[in-house]
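Coming up is one lone chain in structure tokens, specifically the form predicted alone.
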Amino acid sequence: MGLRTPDQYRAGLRDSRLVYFGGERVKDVTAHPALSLAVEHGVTVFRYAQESPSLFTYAAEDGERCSAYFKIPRNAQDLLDRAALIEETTRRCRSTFNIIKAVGTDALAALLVVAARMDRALGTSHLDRVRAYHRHCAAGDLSMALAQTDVKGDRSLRPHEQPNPDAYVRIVERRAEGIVVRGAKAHTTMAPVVDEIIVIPTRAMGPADSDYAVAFAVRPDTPGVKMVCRTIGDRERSEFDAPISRRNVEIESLTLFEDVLVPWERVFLAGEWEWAGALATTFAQFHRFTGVAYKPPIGDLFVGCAQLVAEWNGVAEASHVREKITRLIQYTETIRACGKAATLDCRVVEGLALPDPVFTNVAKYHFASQFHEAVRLLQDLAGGFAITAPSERDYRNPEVRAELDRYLAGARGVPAEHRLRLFHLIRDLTASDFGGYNLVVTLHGEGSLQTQLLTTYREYDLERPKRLVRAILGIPDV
């Protein structure tokens, strides 16, 4: 097939999948008043492939055009191209990451690396399955969700020690035709509105955890799969009042696997506990690089909002205002610079280019740990109108329109409507339900802050600075 149209993507979602929202079963996610927002956000990657094929598609080995997300990165330039693809998609989506091909291909890249190493060590044939599944997704131009985070139960206990044996997704039966799995995965972004769900382990496993060392792929309409969605706020607001969240939102679900049969051709890990940790961390390496690539557009929005609100308030020349805007610039460009450095210092493993883990995790930690401060700076510059500005309905009311135009006009004759639109954009980004969502997802998406610190320490070449100190002290290397 190669490339699908937006209508073909929508049509592919109209099946028997079990999706629950607000206490009710959703019969058609494309027609649901809330979930259709997530569907239309997903549509954008298919539309962009038609509008800008040079960036959003590539020529596969058979000559057919495929989504550029499925291109396997072989070198630093491929990683730079992937970062540009993700950043541009996010920019066109008004700073909201579009995950429906990015995260799945992060998982596929990790599976390709780990399956090759596992087959060599164990004499298995997992790599052939992964390659076949990659071809299937690329040829069908499929959208994908990644289910990794288990519900975990008592986090002081290992998977096999849990009072609830299903606190981690596990294999409950092995059959001639495949494996039967049970459990739940949390935070599965966009799972209700994709074509495929890829499941991988969330952590390293021990010998007693072998049933929990499982990776596989299923369609969302597979019997036994259920998805319970979070709610989406601001559904009734106009684009004037909610310029981003009225159009560009993602949806998460708690994804349940109730004795789901997975055919062997879709099974990528089935009890090989020694490789569960490697798969989890290799995926994290790719996915954090994706996180670093999608974050600059929201930083750009913060900078643009801050500069405009300063100009329209007539305070752009004030030194303390410029200092705050400069700090937002530094926040954004540090992320972008570390992302570029991660590509230039990449390593090629099993024929795939892996972004440098130190620069990747430094960038991820920086954007996650400092995001709340960036929000504070923008809110400080915006002032109280970011949350008290009149709504579009009030502004359009002829009984008060003239007064609002007169009192809310900005410096240098900036119209009141322009200022109101800007205040509502800042509110949507930082102080709405969507803004609160951004605060949490930036902190926890792509892994916790602690894992980024641990990975940075583990991957950093500590021998290099130690050699420098020894040389200064005149102590020979040992």
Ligand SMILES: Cc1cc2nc3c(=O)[nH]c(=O)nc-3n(C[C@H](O)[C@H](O)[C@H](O)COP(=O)(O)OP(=O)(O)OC[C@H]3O[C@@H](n4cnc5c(N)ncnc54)[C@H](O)[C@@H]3O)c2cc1C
Second form
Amino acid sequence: MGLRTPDQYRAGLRDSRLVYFGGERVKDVTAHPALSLAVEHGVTVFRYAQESPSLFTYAAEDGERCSAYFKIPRNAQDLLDRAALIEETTRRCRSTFNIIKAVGTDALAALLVVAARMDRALGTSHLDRVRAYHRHCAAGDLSMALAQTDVKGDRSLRPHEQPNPDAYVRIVERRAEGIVVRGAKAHTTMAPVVDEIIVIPTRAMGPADSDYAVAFAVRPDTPGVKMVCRTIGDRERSEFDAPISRRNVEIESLTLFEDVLVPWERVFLAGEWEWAGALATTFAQFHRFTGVAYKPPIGDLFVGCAQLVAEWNGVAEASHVREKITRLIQYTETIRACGKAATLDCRVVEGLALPDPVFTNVAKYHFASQFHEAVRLLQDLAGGFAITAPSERDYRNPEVRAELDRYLAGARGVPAEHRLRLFHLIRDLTASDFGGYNLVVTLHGEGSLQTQLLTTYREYDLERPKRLVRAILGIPDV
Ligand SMILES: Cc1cc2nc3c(=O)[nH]c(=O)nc-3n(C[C@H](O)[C@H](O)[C@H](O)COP(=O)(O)OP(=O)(O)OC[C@H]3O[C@@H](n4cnc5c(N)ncnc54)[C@H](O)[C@@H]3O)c2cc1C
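Next block, the form predicted together with the named molecule, ref. the form predicted alone:
Now the full complex is given, and it begins with the chain already shown.
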């Protein structure tokens, strides 16, 4: 089929999917006042493939041009190209991540690696199914969501110990034609506005959890699938007042699976509990690398906003201002540097290049744990107008326009309108409903902080520094 147009993507979403928003069933996500924002955000990925094919597409093995997201990374250069693709998509989307091809292909990469290893160990034939599904998605130019995070109930209990047996998605029946699954996945980004939902386990499982060791893919209109969306705030604001969140937002849903029949060709793990953990962590490794690639554009926006607001307030030469802007530069470039290091130190496993886990997790932890500090620095430099600047409507009102132009003009004749637009951008990024979303998604997206600390410690080669100490102490290696 090849590449789809934005209209073909929109048309593909008009089906019988069960989506709920603000207490009501949504008949057509493309026509809904809030969800259409997320649809149009998704559209951009299809538009870019048409506008800039050299960056956003590649020639598949059969010669057909496909979205570059589907290119399987084989070496460090492929990972660098993928990072550049994700960063450029995010930059064009005004710093909002666009997940609809990225997260699904992260999951497909993890499934390719784990299915190959599992088939060899168990004599199963999952790899052929994963490859066929990868071809299906690439050839159809499909958009995908990834549902990994279970609702989890009591976090101290394993899946089979939960009072609610459906706190983790599980297999409730095995039939000749497929498996029947039940449960709920939380925070599934863009599920209501994609063509496919891929489901994988959220954690390692034990033998008693084997029904919970399940991975599969469904279309969102499959009977039994329901999606309950989060709200999207600030929708009454203009693009002047909300320059990012009026155009580029993602939507999350609580994604319910009420006895959903999944045919075998779409099942990638069904009871092989020993492989649930490997699938969860291999996905996390690819997806955190994606996280590291999509963060620098928001850092760039922070640096740009900080420098411009300082210049337009006439304080750019002050030493404390320069120091704060320098810290924002350090924040951003540390993420970029670790991302590059993760590609250069990649490991090839089952023919796929996996980004280095230590650099990837160090970068992810850095951007997540320091983001609130970056927000603080920018808000400090912006001053109170970041939240009290008059709206576009007041600025356009002739009864106050002349005063606003006179009193809100900046240093060296910077017009009031420029400053107002900048303050609204800073508000949108850091102090709006969307700004609050940014704070939380940066902390928890791609896994909470603790998971990056655990992975870094587990993957780090501690023998190397231990050898160094032993050499200095003159104590031989054992
Ligand atoms: C905006 C947004 C988009 C997201 N998109 C997706 C998506 O597309 N697909 C997807 O699958 N997921 C998605 N996520 C989920 C994200 O990966 C999770 O939010 C994250 O893994 C944390 O899980 P949780 O939200 O259930 O929080 P919790 O697991 O409840 O974590 C809260 C705190 O409890 C701690 N904790 C949890 N369990 C334990 C334990 N057993 N022992 C000790 N401490 C524990 C955590 O470390 C954390 O500090 C998204 C999240 C957000 C916020």
